[in-house]
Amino acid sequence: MKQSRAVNILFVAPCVFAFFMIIVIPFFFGLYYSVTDWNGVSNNVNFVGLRNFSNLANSPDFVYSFLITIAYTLINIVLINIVSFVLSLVVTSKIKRRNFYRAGFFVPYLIGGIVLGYIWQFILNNILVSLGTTYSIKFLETSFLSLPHTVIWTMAVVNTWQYAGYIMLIFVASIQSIPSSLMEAASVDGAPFISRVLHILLPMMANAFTISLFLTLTTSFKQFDMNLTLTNGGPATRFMDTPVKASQLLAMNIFNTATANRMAEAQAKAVVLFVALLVVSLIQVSVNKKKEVEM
């Protein structure tokens, strides 16, 4: 028993020291440098207090950007989990090459986000715009990108083409687990197929659900690379009377900051964004929770 509990800890140990060098002591030190004037260069690093996370209330991007992520999260909420639960409906009735489907509105989610971001940024200001071009169609002959006003939703569309087969598969996983003899019954009862669904399925699919809903929730919250290849923060539009760029999620306005040498503002913006998502996501995760005991 002795040995074996200590070839557990030696298989174990090399986890729990790279988790711990790579987030816990990081995070502990990023804590520190956000009370700091530290600006990534200078050794010379003073403490400044809550300074940081003050100003950032009188910080017009930053405000936005906050903003925007939160329009951006509750968008991508609702098309990716509507998109994936038909999905889920279509790949498992009865119709013909459901696997051959399956595979196919999964692919898009083994696509990188750096490489996904410049595929859609060629077809949307080249491809979309030569073809409105060509055969005057007025609303494609300007870029989706270019405009303040579509730009987020154009994001939600294409994040929702490539994480939408992923969530697919989750909610394919819980209707599989659901007995067939419930829809039969209903079926036999008479039951129209969307009563059997708002009745039956969504019900019992609750956990599927709850699993969905944090995903989307905090996959958006930090989204980065999509929006640095696709957007690149652009277009710019006014915010508080001030210039800043329309799509600039924040996850790219710390990465910004950041590299401009104001690391000690950037560790406060992520320390902002590490307890929004975690206040939102514990909330989300327990209002869901409490519905499925509810069903």
Second form
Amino acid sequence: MKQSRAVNILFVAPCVFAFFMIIVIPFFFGLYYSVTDWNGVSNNVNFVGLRNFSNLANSPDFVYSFLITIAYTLINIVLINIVSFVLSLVVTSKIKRRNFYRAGFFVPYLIGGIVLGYIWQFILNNILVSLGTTYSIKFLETSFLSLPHTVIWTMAVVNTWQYAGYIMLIFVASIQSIPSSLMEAASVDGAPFISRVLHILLPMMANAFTISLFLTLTTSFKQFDMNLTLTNGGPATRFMDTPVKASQLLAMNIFNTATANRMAEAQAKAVVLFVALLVVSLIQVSVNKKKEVEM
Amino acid sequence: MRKSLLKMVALSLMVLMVAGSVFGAGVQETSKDVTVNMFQLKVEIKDAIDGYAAKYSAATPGVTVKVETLGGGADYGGALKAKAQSGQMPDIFVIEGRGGYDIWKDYIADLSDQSWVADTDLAFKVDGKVYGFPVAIEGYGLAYNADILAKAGIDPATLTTRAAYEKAFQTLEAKKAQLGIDAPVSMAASVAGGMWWVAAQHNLATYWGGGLDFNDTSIIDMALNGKLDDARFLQYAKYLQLLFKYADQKILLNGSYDDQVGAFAQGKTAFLHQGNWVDPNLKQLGVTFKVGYAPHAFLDKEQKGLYLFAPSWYCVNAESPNAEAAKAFLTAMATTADGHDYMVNQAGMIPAFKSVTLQPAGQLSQALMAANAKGGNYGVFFGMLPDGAGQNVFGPIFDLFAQNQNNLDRFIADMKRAVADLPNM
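With the form predicted on its own already on screen, would you show the form predicted together with its partner chain?
Then the entire complex follows, led off by the chain already shown.
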């Protein structure tokens, strides 16, 4: 039966409507507000040109947030992908109860970022510290969240704990789609496990890496919920000779600017985040695509 | 072709209709009975104010007051903006200071002619005109555990200078084991624990207002023009350093509100840097010892007052057709016995109106009410700062000073620079 045009449109219309109202229109409004002095309420909106953007380069807290977000993203990409890859190798090997492990590693992903942040805050601030004081373990006595140079790493570890299971599933699906004859042939030829992984598994999984790198890159860049509940941006540190919040990632910086009723400035920061994310992820995807192997 | 075009037209009309009904929902119904919509942010008084609104509605024919509450960490300002944008601006809403006034001034009605204005010192005023109804009095000094101080042989009445505090802290520090305390003071300053406001808002407010007349804003006016009073600020910084030095370091650097109040409630510290809003928490934690307020005496000369302020004000939406009914509701709250009963007994607040004779239940609230009656208290002016100055600028500076407590000069230099930047915020 041939579908009529109208039916097609009818099916797509609700989605298109929502997409336009919730994403497209606000996006262009956002671009517009970023070159004004809007405070979120006033009807009196003045055009100020690129002032909001030029101020950003001179504001230490924004520059710091930008740099720390890049650092956090890099740590995260490496950590999450390595951990998930190892996990996926474990759960596709012949160990017993591998389905149980698969489910187990995935479960943290189902916990919301807000709740997860509070849970880990309690573990890091209370449980580890009281263990440290009770057994006089020096490095546990101060919380990892209260030191400016450890806080980003701690956040990355917590994020890995949450996100690795999800990326693992993508890897598992990709490993299972590789014809087992390839691995078996290599194994019959006497290739050790490491070289089978390096020379067969990794190239064959290139498309999964395109996806996993993209996902880890974008989610780390936009990290907010866990950041808010786990560290709230603290502790303070010194940058460009100004006290700034050591773990305030870009999204949280935008949020804090917006809640201080500096909507236009926050919007300008959001535009910068958008452009940065767009450029980086386009580069990442195009580089990764070149490495993919056609079957 | 023509048929599909027709379908397309019908379809787009349908979409428009859906859109119309979604966005048209904000249009007000017209009827003879007036409904006053109130939108407020104190979660802890939700039941009390709902009850009072119902009582008032029952007693006032033709008027129904509906209260919606959103707060306790939720984004009240954001929700109010959303309401304004969708044409559902409430008749009574809350502002928390000058920042809120500047944003909402197009909506805020002049309340100068209301009868309660003469009965309070804490109405929200701009250029001599009254725009806000004070929700309550809140205030703070340095709360002390009278039992511990008595055991240590310290008379809280002598704590009126920085030198006296230093001596008292030293005594407590020396007798820590004997008194069973972890540290003399329960203080919080961490960005991480969400406690920047204790140090960078409330403690800093002692510099803005301490030792001055209740309405003397000269020091903060100077800061808003980018300048610190160097001699005065040095004394303040030394006092802050003292509080940090003798504080429980874990709570100071990383503690949450619960950690801070909990330590004091369990008798693990002798002092607590918090306002009278901790009364319900102390009750909940089963505090039986006597509690009182000592002044934040940071100056070399004597200071005896506490810091009193209205944390928020009710404003009436000037553009609402129900503005008169809304004003009548607020007037009733301030002037009738029912209103007083609601504010003091039901909501547990200290009313900002002098004609109220009822006594609040909490020990710290009683201490504040007594101080208010006695006079000689200091104003709290952090609400005059630009939005975000406390959280995004002063917060990290105080956090960093708490981490490096010996670096007094660095702290003063940081604050000097931050204040110099205030006029550009």
